[in-house]
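Next up: just one chain, as structure tokens, the form predicted alone.
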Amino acid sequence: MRTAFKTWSVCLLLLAAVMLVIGPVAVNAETPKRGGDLVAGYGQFPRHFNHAIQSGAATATPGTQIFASLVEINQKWQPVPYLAKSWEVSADKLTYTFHLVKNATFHDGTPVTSEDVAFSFEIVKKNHSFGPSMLGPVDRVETPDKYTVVFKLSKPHPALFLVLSPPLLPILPKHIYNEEENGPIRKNPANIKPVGSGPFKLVEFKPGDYFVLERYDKFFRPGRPYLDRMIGRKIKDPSANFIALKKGDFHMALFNSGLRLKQVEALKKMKHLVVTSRGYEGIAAIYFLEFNLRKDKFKDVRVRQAIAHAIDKNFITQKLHYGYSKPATGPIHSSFPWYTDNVTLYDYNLKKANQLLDDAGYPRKANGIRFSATIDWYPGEPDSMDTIAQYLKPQLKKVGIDVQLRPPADFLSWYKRIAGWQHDMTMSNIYSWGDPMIGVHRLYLCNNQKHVVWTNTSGYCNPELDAVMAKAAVETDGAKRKALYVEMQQLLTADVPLIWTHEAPYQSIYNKDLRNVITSIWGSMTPFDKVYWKDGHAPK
């Protein structure tokens, strides 16, 4: 016992050693210093700042630092406190329980209560366009007392959590947004002029122009945020914006801003920048090939199969995309969790396409062609876009098929047509939203034919992959949960209602000097207040 007690003081001693020389070092490499703007270029600019009622980045991005929600996700999918600093589960899963921070105020002054968190729960079920489906397995809300929040559900809910964070549910003020005394939200002034409970305020905004939000210096987490100002500026000329960032005008571009592949390429060379994919695992957008499987011609899976046959992924994200995408597999984005390769594959093969066509009864005909095909796309994405898009007529022509490209005039022309159902096939995109049941199911139920863009408007009906999305979604064992999406992905990839071509190249963009940018698997749609200048200013 004597022998031990003097072998555990020597290590003591040593490791104090060991401290003392690495110590400050180890413990603290930087302090976050006070002060400074950071100037960003937004591509998609918010038309207001309420993304409680309205889904996407362009109104998550500002909002997310303007109102704060339960919980943070950090860059492990797990769940962190925010608004809530501790929870329970109950061992059904049907029962969450929440307790609120006490010293919680919003930009007004107004603490905030458990009566917020119910009513903000209210707007988004009914408002905004994942509602439903985030939020109908909440029965209700309780609120048993001002800082205690307890969610009652009708049936397991695995993706809660990521509803409760930033992005998809942000806490509004109950007495700012309320319906009865000031009537309807989406019409409410507030939505423009805010009032959230986060890190930062907003105090300017000249719309399809800037915005200027400022520090909330009564912010609920002590000596946050570390910047001044946040200032976002609407990007209308993506070679302005190069230049912006190049000279060092603007600190931060997200969701590439703009700006094309080979311009980021180029800002990568640049010393001054930090370049990353990081933090777009949540979003995890995949972009495809749609097919309207109400047209004869689409309905014969070997059609379907042919046409991924003669698409040569690679050659889109290597020699398009210069390396920034990577091919999809499938349904599932590769930084899910629940993501599998394990599926039909289609390598590119152009003897195996014209095969499975002549199979499926369309020959060529005297001049090389089987049937003609037109091809939609909306504007403001180029490189995922009309380049894949221009990409394609000439590669299906290889295997007989005349593609007619549909130049939209505009995003609403586009949706039109899309949503009406009037097109062959069209370039198109989702944002998965961090579980497959909030961003990924939409796109496959048979209930989900909608008149609305990024809902089933390929027309795909698979009883069998409903059933198995339905287990998938109240599932909260890991295995058993990853187990069902593998048999989504193995069913879709088998029936190949879309060609699923490439995951994102999003690219963030930020000064060097900048810290504690991405620390979140929601990237730029996370609160900054954790995010510093190096020398507390931005460079000169």
Second form
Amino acid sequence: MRTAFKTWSVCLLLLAAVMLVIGPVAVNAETPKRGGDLVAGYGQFPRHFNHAIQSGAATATPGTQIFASLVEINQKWQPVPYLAKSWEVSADKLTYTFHLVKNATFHDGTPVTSEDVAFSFEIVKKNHSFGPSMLGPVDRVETPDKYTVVFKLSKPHPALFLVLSPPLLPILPKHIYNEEENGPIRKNPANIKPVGSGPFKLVEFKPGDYFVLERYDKFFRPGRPYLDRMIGRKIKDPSANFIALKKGDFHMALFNSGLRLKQVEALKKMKHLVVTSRGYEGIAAIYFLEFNLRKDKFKDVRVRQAIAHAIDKNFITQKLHYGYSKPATGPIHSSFPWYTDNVTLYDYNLKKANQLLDDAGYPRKANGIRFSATIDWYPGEPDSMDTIAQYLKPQLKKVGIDVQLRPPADFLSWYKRIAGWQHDMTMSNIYSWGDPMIGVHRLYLCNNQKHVVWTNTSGYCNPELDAVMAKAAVETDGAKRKALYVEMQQLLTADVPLIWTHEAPYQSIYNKDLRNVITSIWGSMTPFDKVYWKDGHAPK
Amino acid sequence: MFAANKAALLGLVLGVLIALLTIFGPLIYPTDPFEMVGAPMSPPGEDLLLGTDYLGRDILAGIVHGARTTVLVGFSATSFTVVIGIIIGVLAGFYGGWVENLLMRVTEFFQVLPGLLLAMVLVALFSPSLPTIIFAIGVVSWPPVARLTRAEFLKIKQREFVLAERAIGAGNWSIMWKIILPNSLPPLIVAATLGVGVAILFEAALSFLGLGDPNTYSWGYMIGASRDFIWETWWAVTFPGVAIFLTVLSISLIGDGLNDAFNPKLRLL
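Following the display of the form predicted alone, present the structure of the form predicted in complex with its partner chain.
Every chain and every other molecule in the complex is listed next, the one we just looked at coming first.
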């Protein structure tokens, strides 16, 4: 009896061990199946498909399916081969040599060559709004032969690989986009009839309504892509989008596509959907309350610190966002490798806030008010903008600040106020775009005070910080660079030119039968050639 | 007679209650409607009598304090409407000729524009605040009053007592304002009363569309702010909705009662 039991247990143990080893392998070994459509709703619908001349996720999301790039970035922030099959970096980190794959062709059949890479580099540098900051250090691009590209740098560029990845540097065919033969690039008809070398080609586009991307049969990665078509539809009504996701008519939602968080919460309970916060590590959106530091009332750092102490970030993230967002501690998003929480933190403390305002010389008047300030906010993303502004009104009244709400009539009227530096305070956000030097520096550099939103519209200037950022922008040693960014975060949190309220509550929402949806820090702004349906088609 | 109309009496009682709420409500229930006093989205009766909205603001406080805005907008916008309407109607009806022609074409111009749309444009143009909302509602609602006044003037200015006044030497001005206008008031009073209800609905519509004064609590604002959360917090939109409904109903009933009271034909019965 006892031996029998022993034998059984040994057998069971063995079986368990075998299961443990085989289990994960069996799942991974699921062979990808060809076929099927992927339909997604777009909250912000692209006006054209050339993200070499247009920043923003709306253009880059379909754009990265149409145009290939030199490298992809995986989920560990590492470059992986794409159009470049291999590369070498010189010891001084000033020369990058890329070897291109030889079988890549554009959708019109012409081969992708080094000429096209050099051409695309020039176009992006000149026309993309991050062009000067992200490609400034690149002195020139040489093309010793058809399949070799050499980037010559004037100073080290720690974020070069990120810049060369799909959302930021698409490779355009020179014979279609060059300005000598085809006129100014912004007016090139190929912007709405794009020709790229990515896994999908555009076959139909109805502006403001829908677009259809179809599998490119001669895509250079053999057997790819798996999907037949990718279809994007403009979301005209947020609740229709919600219903389409619920019913399974839409298979994916990007950047929450206008859904309120309570709708996301409802979708999370649906069995056919995956809802995850992954896929936005590169974009790393941070929301903040911006002060116009040209106004006297915000010049004293104690006033800004007081307001920071008066905002309960946990209430925002837990009660108003149901836990979908995270409190932001400083200028750098916590998904970034350079992030630190070793900074000046502002706990929720009304007593301290009142004390700081008294010290700053703003005593409460007879009506209990110290001073008034207006607040504007970005129209759109109501959970992160409108709701927070509505929250700040009663909240700041507790410390004697009378907040007057100025709801934005539309994007343009908000843009005019902020770009015109006419605001007191505004709720706003930025995308960090994979590296602080691309997406973060712009808010704080002294010389970036422009009449354009998402630049240094607060009017902040700190030469010491500028020096740190300048050093970080050329530091290629990972540890030293991180130390510089830690210093940056400490300087900024002590000075609080903005109050970073929370990190984006963005979720990737997609059908659970889709595979390999998130393979990059760029989430949906990455070629979907590896994405496939479990059964080779969308569920009925 | 007014009292003979039971519905009108009911309206009057309701109206008095709303007036009392407007005047004394904030004194009895001083909670700041903007303040977050409870947990967000708590249902009626749990923490607070009427529950809280998505930010944790007290709905009851909103109803009590919002009444002032709503009533203020209703009456000021109507006064504005009536003043413009009467001036234009009086001039057009009395002088006739090219004056009438010009003023009536202008009136028609305003009449063919969709009211809510024009009000939205005006509010968006001058940035939403209480005065601009009152102004916008006034600007879009005066044409009916002007036409009514003109019609009354056309009717009355031919009567014998007016001719008699003229015969004993009364000037235009005096005939216009002291003789004809008082005699054409009854239908205008009814129109103005109903106008208050229309103005309240207008304000609610503008606020619902996000064009209300964001720094003043009104019932329309409450509905607009919570409309995205209607499934989670039905109470946050229902109670202010009921409040608007009752107010407008009471005004309509009073207007009807006044109409009956002023109608000489009914008086004979």
